[in-house]
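First comes one chain, alone, set out as structure tokens in the form predicted alone.
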Amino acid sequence: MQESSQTSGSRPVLQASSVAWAVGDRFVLLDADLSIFPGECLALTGDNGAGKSTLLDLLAAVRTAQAGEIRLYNTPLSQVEPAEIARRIARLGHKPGLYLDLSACENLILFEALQGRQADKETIAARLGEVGILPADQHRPVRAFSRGMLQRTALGRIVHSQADVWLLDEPSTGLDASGLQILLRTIEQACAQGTAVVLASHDPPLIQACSRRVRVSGGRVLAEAA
């Protein structure tokens, strides 16, 4: 994947400064600093429970930082309208986040409508095809899908969002070798078009494909490697 545009002087899309999050008296994140730049693919690595998912939730405004600040294009997230955050930031969590009684196409149409956009069914069908959902499956309720097909559909939703930032939590979950290659290709294409991709993963091929890596341990962002 292409090199991070951090070195080209571009401003961060998202920036976390001294961010903290605690459950009771236990800090999940403490003094976390992270800048995310257009066109880069950033891997968050670390053991389970290190704080990676919490950091992604905070960056997506799913949770609100208890200390510190997160900025979207230099505007504090607290001052950005929720609809604008949803338009700019796409989040894929541990679960695909799909409506099981709807088809793959209907799910993408619904997410499009929730963002106030008119759905283009042909574009949606093409997007699902790109992530490996065959035309014969696009109109079936996703309840009947395998875990891998659910993950592919969820990836199709992220791609179709046209968001500036993708926040992906273990995005290779349930994917076979073919699905992993689709995921890698999709991320590479997105970064080439200027999308910033942040992913938390234990999957070596995904981590190795990223342009930058940050390790999270004990709630702290400890180190990064090119």
The other form holds:
Amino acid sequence: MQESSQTSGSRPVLQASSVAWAVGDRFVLLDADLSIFPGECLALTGDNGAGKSTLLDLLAAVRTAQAGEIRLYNTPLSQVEPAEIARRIARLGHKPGLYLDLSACENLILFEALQGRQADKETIAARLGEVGILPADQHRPVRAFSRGMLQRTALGRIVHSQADVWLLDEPSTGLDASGLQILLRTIEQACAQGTAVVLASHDPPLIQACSRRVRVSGGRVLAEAA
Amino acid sequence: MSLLRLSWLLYRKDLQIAARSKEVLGFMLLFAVLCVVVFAFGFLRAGAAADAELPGVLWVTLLFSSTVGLLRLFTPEDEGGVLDLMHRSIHGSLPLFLSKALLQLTYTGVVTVLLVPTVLLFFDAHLQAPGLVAAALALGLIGQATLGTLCAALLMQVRMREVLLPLLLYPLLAPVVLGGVQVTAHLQQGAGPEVWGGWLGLMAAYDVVLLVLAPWLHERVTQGAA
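Counterpart to the form predicted alone, namely the form predicted in complex with the partner chain:
Everything in the complex follows now, all chains and molecules, and the chain you saw is the first one.
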């Protein structure tokens, strides 16, 4: 995938400085620093419970850092309008981010409306087709989907959001071999267009495909992983 | 897209989901009928249910059955993991609140339409002033939908919310339920507006306060948490 823009001197899209998050008296993250640049694909690796998902949640402003600061284009996230965060940052968490009783198509139309955009049904159908959701499946409630199809639809949502940053938590969960290929291709295309992608994964092919890898351990973001 | 248009769109989406699953309204109706049956047996006097208890039974049954709806009000957002997306619309989380309050009002409205004749049937009574009782019911439903939606949203991600919701909601709804019972009882006794007017006024005033305060509080809490 495309090399990081870090060396080209472009400013970070997202920047976490000395970020901390604790549950009770246990620090999940402590003094975590991370910069994410346009067009790079950054893999967060680390053991279960290392704090990868928490870091993604903080970057997505789903949680607010208890200490430290996260900046979106050099503006503290706390000062960015929620709608602007939604426009700039797309997040795929452990849940698909979809209404299960709506179809894939209806979900994407709804999320367009939330951002005040008029939905183009043809573009949505094409987008869902790109992630492997067949036309016959695009109009039935996603509750009937398998885990892999749900993940593909969620990926379709992320792609369609046109956000500047994608934060993907275990994006290959439930995907079959062709689904994984679609995921890799989609990320590659997004990075080529300048989108920054941060993913937390234990999936070696996905990690290897990233242009940069960092390890989260003991609540800290460590130097580039091997 | 205007605030009202987006709220209406979300409301239509909720109706669509409700029509597909059908479970919430069905359980609310079933629960309401069951309550009336239990109350009717509990208040048997000389082989017939005492009609003096009718106002209390009507309002308490409405309160109980509305709780069933409130407990499921945000389930589609919770199970699909879309809550943070909904809080980040171009109009913040206000469209979500308005659509959910309207949905709850719709649920309880349907329940009320079927509940009133059921209560009258079991208590072998008829309404003395149907129009005024309907007005009191409308004020009561608006109050419970507004405050109930706020409480349901606040407790959505809290453990034991099934227990906490009634504990929080019922005391706060006391002016609405108490007023509703008093207005209905006085109307059934044929009393004039000088007796029940104050209670109806209290209900209306409380509704106005809730209609202003609840959306504002919801926005403050959700945007603060985001």
